[in-house]
Structures are given as C-alpha cells and as structure tokens.
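Here we start with a single chain on its own, the form predicted alone, put down as structure tokens.
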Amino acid sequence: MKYKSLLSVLVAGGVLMAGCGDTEEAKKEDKPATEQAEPAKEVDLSAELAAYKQFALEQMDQFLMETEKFVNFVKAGDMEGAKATYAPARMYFERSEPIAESFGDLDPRIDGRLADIQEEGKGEEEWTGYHKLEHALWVENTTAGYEAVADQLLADAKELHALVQTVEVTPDLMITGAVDLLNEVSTSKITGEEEIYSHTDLYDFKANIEGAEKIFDILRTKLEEKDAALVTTLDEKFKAVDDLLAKHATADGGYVSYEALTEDDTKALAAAVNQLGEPLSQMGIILE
C-alpha cells in the first residue's frame, strides 16, 4: 500500500520590500526574527499513535492465535471445524490491514487471491495463504494436500506478528489508512469478488469498517477540536453502515452468506459507504 504524504512542515516567511522613505517598512525590516512568523507547528498525535499501534498489536496476537486454530484444522482434515474458523480469524487481519500491507511480499502470501497472483504474472502453483485454502475447503472439499500451504500460512502469520511489533505508526499510516479501509469496502468487498468461494464478504466488510471506525475513534478528540461537525457526520455515516450489516448478521454473531443478499441489499450498502467516504477523507485536516 503506498501512502499519499499527509503531513507537511509550512515554513513561514516572506520577503519584506523597503521603499525609499517607506518608513514603515523600514520599521518592518528592523524587527528581531523572534518577532516575524514562525513556522507552524506539527500537531502532536504521539499519543494518538501509540493507542493505534497497540490496537494493531492486540489485533495480531488474535490473528495468530486464530490462525493456529485454523491451521491445525486444516492439518487435522476437520473440515467444518476449517470453514468456521475461516473467516472469525480473517477479521484480525482486515481490521489492522493498513499495517499489515505495509509489509511487502507478507501481504500477498497471506491475503492474495489467485486474480492477484495471475495479474502479477504468476501461475497458480505460487498461490499460497488464505485464499487458497478457501479454495480448497469450499470448492474442491478437501484440505488433502494443502499440509504445506497451511504451514506456510502459519509460518508467515508468525512473521507479520514479530514486524508489527517493530512497526513506526505514523500519521499518514493511519489517516490514509482508514479512507483505503473503506476503499477497499468500495470495490473488492461491495462485488464479492474477495472472498469468492466461501461467500464470506460480510465478515471482511464488517472488520474493514471497524479497523476504520477505530482509527476514527482514535482521533475523535483532536478532531472535536478542529471540525466537531465533522464529528457528528462522521458518527452518522458510520451508524448508518453499521445498522445495514447488523440487518445480515446471524444469531450466533456472524454474518449470511454473501449470496444471499439482493441487488437492493448491495446498492444500499454501496451507497452507504460512499457517503461515508467523502467525510472520512477529511480526517486529514487534523493535521493542519
């Protein structure tokens, strides 16, 4: 994921022009330099990035944990023991994903689809993570074979764990962060086409917004103190996503299949969203 720079140093100054007699510009010229603009001063997120780096932390000891789980399911042949593991522990991943992609090939071994894969101009039998193993338990119905691709799996969740913790949490990180969140909503998850074979959209679409709603959360007191408007909108727009997935939730806490949505169920969605897109990517005026 590459980030836009957010976040810049304004140096104020300028030129001062005498006129011959111009007194009063004489008098500008001869102010000390404490007495002229001084440059603008960063704003102070020190805390703010310390609370999103631990929330990334508390994500990734989950995401490990529930990865093993899921692993040694696959490894055991327990099929349905496999599939509902599949997506509760995906969830860690996709809430804390902006530091997570910040990691080079770590991403795509563990999140790549085969499209990804096929785009970047390799063959399948490079296909490895995840999707992969979605892909196994939902279309060819087995984890034969699939030994070696959960170990891996499982080796490169243990290796994304031990970055994070070395991970520099900057403004941009999270600011850009949460809008490619939603990005990421708009278009691979609003289509169905993430999670291809198990249908398990809803439960990416869900951790995406919470990974977002976090980071906003996070900032919610410098921001009261630049826009409080901007608050306000922001709550709404995110409660207005959130109740139309609470309308696909199932009762023990998880989400239908995403086939069982409809057309209108999708557009509403989409709609929603996008007008919660716009708002978010304003979040950077707290840097101004």
Given for the second form:
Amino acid sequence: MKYKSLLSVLVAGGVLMAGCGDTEEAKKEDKPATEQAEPAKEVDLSAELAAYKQFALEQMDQFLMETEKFVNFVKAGDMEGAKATYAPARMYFERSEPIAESFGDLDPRIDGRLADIQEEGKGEEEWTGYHKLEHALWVENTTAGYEAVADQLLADAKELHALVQTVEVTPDLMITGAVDLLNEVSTSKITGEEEIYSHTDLYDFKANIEGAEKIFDILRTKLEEKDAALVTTLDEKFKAVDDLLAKHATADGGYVSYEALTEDDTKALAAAVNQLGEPLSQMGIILE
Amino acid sequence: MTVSKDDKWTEKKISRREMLKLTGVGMAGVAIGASGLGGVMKAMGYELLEDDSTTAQNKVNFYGPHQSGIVTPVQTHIYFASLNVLLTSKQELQELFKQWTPLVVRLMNGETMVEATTNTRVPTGDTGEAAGLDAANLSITVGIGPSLFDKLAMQHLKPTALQDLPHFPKDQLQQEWTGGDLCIQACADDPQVAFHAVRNLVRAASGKVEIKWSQAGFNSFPAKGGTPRNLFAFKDGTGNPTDVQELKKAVWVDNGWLKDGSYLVARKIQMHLETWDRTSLKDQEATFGRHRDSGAPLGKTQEFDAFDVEEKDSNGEYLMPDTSHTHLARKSGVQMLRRSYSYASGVMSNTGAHDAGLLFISFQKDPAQFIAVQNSLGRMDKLNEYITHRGSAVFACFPGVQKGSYLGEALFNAL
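Same protein, different condition: the form predicted alone was shown, now please give the form predicted together with its partner chain.
Below is the whole assembly, all chains and molecules, this chain first.
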C-alpha cells in the first residue's frame, strides 16, 4: 500500500513536471522575437567591485592586527588594555560585516552573542569569540581561564582574514550589504542588545554606518548618472545620522555608554537610521 | 526635473498607460520604469492625474465636495495614524499633499501605489500585502492639527476653533496617545487594506513625516444591519445626523479655507471591561440611559423612539437617570457625527487588565460641539466610573478634492 501510494506520487509528479515544461515552452513562443534576442544588460561595475574588495581587505588587515593586540592583553591579564582595545578592534569587523558574515560558521564563532548560541540550541560551553571575552571583562572582571578562548579568537580571525582574500564581491553583495548594515543597526545596536555587558553599542553603530557609507561612496558616480537627487538625499541622510552620533562622542574619540542614552536619544537615532534606510534601499537602480 | 505646468496638458484626460509611453520617449528626460517608489511621480513633478475607477469593486470615491470617511457608511475596520512632520517648510508640506493625492486615489481604487517595477534589485514601490484584495470600501481622511501651524509659521491661517482640547474632568491623557501634526484616518472593510494604506503613505513620505501614535479598531454590524455595539455591548452612534440639512448644520465648516471640511476629534478611551462585567444589567442600563438589547431609551421600546430627558415616572423619578450618559449628552443640546471604533490591544502591563476600549472619533463643524457635550457629561456621567480617557487629538480635515486639485489646496491658496 505504501509502495503504491509512493508510486502514484511519482507518477503524478512526472505529469506535473511535464505540464510545467509545456507551459514554459508555450510562454517562450508567445514572446516577441526582440525580447528573446536581447539578453539582460549588466552594468559594468568592475572598478567599484574592486574598490570595495580593497576596502574589505584593508579592514580585515586592521581587524587581525587589533584582534591580536586585544588577545595579547587578555592573555597578559591586562584588564584595562583589553577593555580599551575591545570596542575599537570590533569596528573593523563591523564595517566590513557584509563580507565577514559571508562565511557561515566563522561569524558566530567570532561575533556570536550568548543569546544567538542558545537560540541555536547550543550550550554556553560552545560560546566563543569577542562577546564571551566581553562577558569575562565586564561581568566576571577577570581574564583568568580565558587564555584558550583568546587563542581561539585569534585563530578564527586569521582564518577569516585568509578567507576574505578569496571572496568574490558581487553587485548584490554590495547593495544588499549596505542595507543590511543599517538593518543591523536598527535591530540590535539601537536596542543595546549587541554589547549587553560593555554597552559599547555606539562603536558598532558608527562602524556599521561607516560601512554603508563606504559602499555609497564607491557607487556615488554610478548613482549620479542614474539619479542625482538620490545622491543628494543620501548625503543629507548620512550627515543627519553622523551629526546625531557625534552628540554622543567622547573626548578620546570614542562613544558614551549605551546606558547613558535616554529614550529620546535612541528614538531620534532610530528615526534617522530609518530615514536613511529608505533612500539607501534604492541604490539598486544602478543595476537596471 | 519638474514638468512645466501646462494647463491644457494637465486637464487633458490621459491614461496611465499613455503617460508611461510618453515619458518613456523622454518627455520628462528621465528614465521611468524600475526606479521604484516615487520614480514616476518624481519624473512627472507630481502632476500625475489619477481618477476614481468606475470598475473597481467595493469602492468609495475619492473626488467630491467632501473627503471620504466622514459621511461614508461606517466600515468594519479603521487604522488611525497621528503623524508629526519632519519637513520644515510650507512648500514641502504642499509637495507632500500633492504627492499623496494621486496615491490616495490609487489606494482607494484598490490599486498598488505604483505600477510594478522590473528591477528586482530594489524594494518594490508598494509593500504588497493588499495584493489580491479589492478596495474594501477604503476611505482615507487627511487632517492637520494645531501644532502644525506653529511649526511651519502659518499661525495666521490657524482657525481659532483649532486648539488642543481643554482638560476635562477625569482625563488621564498620556503624551504617547495625544496630539499630532497630521492625521490619516484609513477605514475599510478589511483590516489589512486599511493598514496597508497608512503604511504605504507613511513610507512614501519617509523623512517628511513620522508616526507619533496609531490605533487599529473594529466595528461589527448585525446581519440585519443597524447600529454597531461597543465593547460594553451598547449601541454606539444612535442619534447621528443623517440628512443633508443636519449635516450642514452639525458637520461641515461654512467658510474660510476649511469650507466643506470638518473637525475631527479623536479620543482614546480605555474601557475597564473587568469592572463593567461585574455590574448588574440594571446598573449598566442606568449608566447608559438605554436598554442594552434594543438600544431604546429607558422607558421606551425602540432604538429610535423619541424621548424627553425631563420625562419622569409616577414616582417623580427621571425615566432616564440624570447621571446617565445619554441624558447628559442629550442635555448639551448639540449634535455631532460619531464614527467610533472599538479596540483590543492586548493587556495593560501594570494591571493585567484588558487594554481595550473605544477609539472615539467625531466630526463636527466646530470642536466646541464636542467640548459642550464633554462638559455636559462632566463629573456627573455615571459612565466615568468605567472609562478613562488616555489620548486626545483634534484635526482640521480638508474639504473634498476636485479633479486636477490636491488635498488642502485651499489652505495653500490662502497663504
């Protein structure tokens, strides 16, 4: 009986598939000849793609160097040094996140939050990377016993650095990446859920925005050819976000703790990011 | 990038298909097609003329002497949004209304915001959740609040009647539910159609407006028709003005740039369902001054029976208690057009009670009418025991739009 029903499914499937094939054929025949002959023209973005790859590689170089510094502080038990290096080092990663996150398991190993790990049904013992050390530094107030975690982080950073050399940057990666960077800000940075122990969320915030702005800058000329008004709008909207962030900058070039922000502050930042996101999502017009 | 104003051209009835063809050959010097939201609009300098469809199903007309959503038969759902402006000049405000006008026509036709795009690398111009749904009798009513006139330095055009409402006894207004520079009232017989309209109009105005507060609501009509009931189970809306003369007297503004427009009062009124539900039917009826099942005034048998608030029984007691809601409201002697919706928005986090109530909406020639009724209810109204006013706003809703014009044109002509 089981066999029979399986067979009938197979037969039905075959019939369906044949049906599909027929309609596809029919559709093609319906189309006017010109439409068939003209292949979709892709805009030449090779210079832009190369520029972005270059940017990502530079960021990854810096990320690796700064991570090494951070790891050395942790292993030397230098709490102050480690805390001071933590947020600035992460900014190189956050700026180039569209690329960094294209390697499925490396991103969570380096940047995973405990909540993400648990969501995947894994235990705390599988938690590694920056946020695990963040917890050690800001909550446990120690680096003792975290040498292996630090070593693993450096090894993962090296692996990421090596893999990025091989990345093929596509127009979609750039254009989607810019919006994704903003979405990162809207969903986790603006809520203080990225850096729940150190509260250095504004560093990540700034870096994500810079990462999106870099993509916009690289595409600027191509965008101007399509829609100059969009470029003007984006310049204004990036400036609005940057100006708001500058209000929360500290004298040493860093940012205040997320906990120092009022509800009005976060609301204003969120609104500015949303107003930037809407026009930024139109950058795909250059691919027409 | 704007198209020069050519009266003959704008008046000429031209179909969208033809227009796209024209623009496609470079009339506006801009490529049309896949630039997504606003691409067509921008290219045409917002001069695109949309018209009420004659074939759309379940459609309310946009063009006419008054805006839709006021005397339009009450639909089953509302999505009401109060917005603040981010724009800073009168000219930008005018541009916004010119941009919105054809979009509102399209939405009320049950159409998408823009024609489908061919470029899949950009987000679509319409968010899409109303695809496959008809117009669902969507009405859209746009109004402006008192704060707008101060923000954009046009106080000289602010009608004296357009003021924040005074404090009423027992008000517990919360800032997050109060005021706003603009409002969009979207009513439809489908909740998703109503929400889609507000969502897309706000999205199209990204960077120009932001939502201050919003509220969804519902109304259910008995199969046999008749007045809908609120969540206290009493009929709400009995006694509304209906004929042209009554409406002229109670609802439409007579002169100025708001002529043929109306004032909208919105009140978010929490109803304490738990306490109401442990009140005897007799007390419930004494609270409203009406019989619950029939809606008839106390002592009468039919909903629309005439009554005299001063009428007393053989013991000298008022047939309709003088602390009842209907008694006090009627005593004010003024009429307004009520168009309220119930809401149920989850649970109050501080008490665990239902966060439910009434999004009270009324239209009147002058907010003074609402104020008179509310003052008459005052501290006396027995209903106060069961309700708390949490939000309040007042908006001047523009007159209707004639073909070729746009929302609020009379205001800008008066500048």
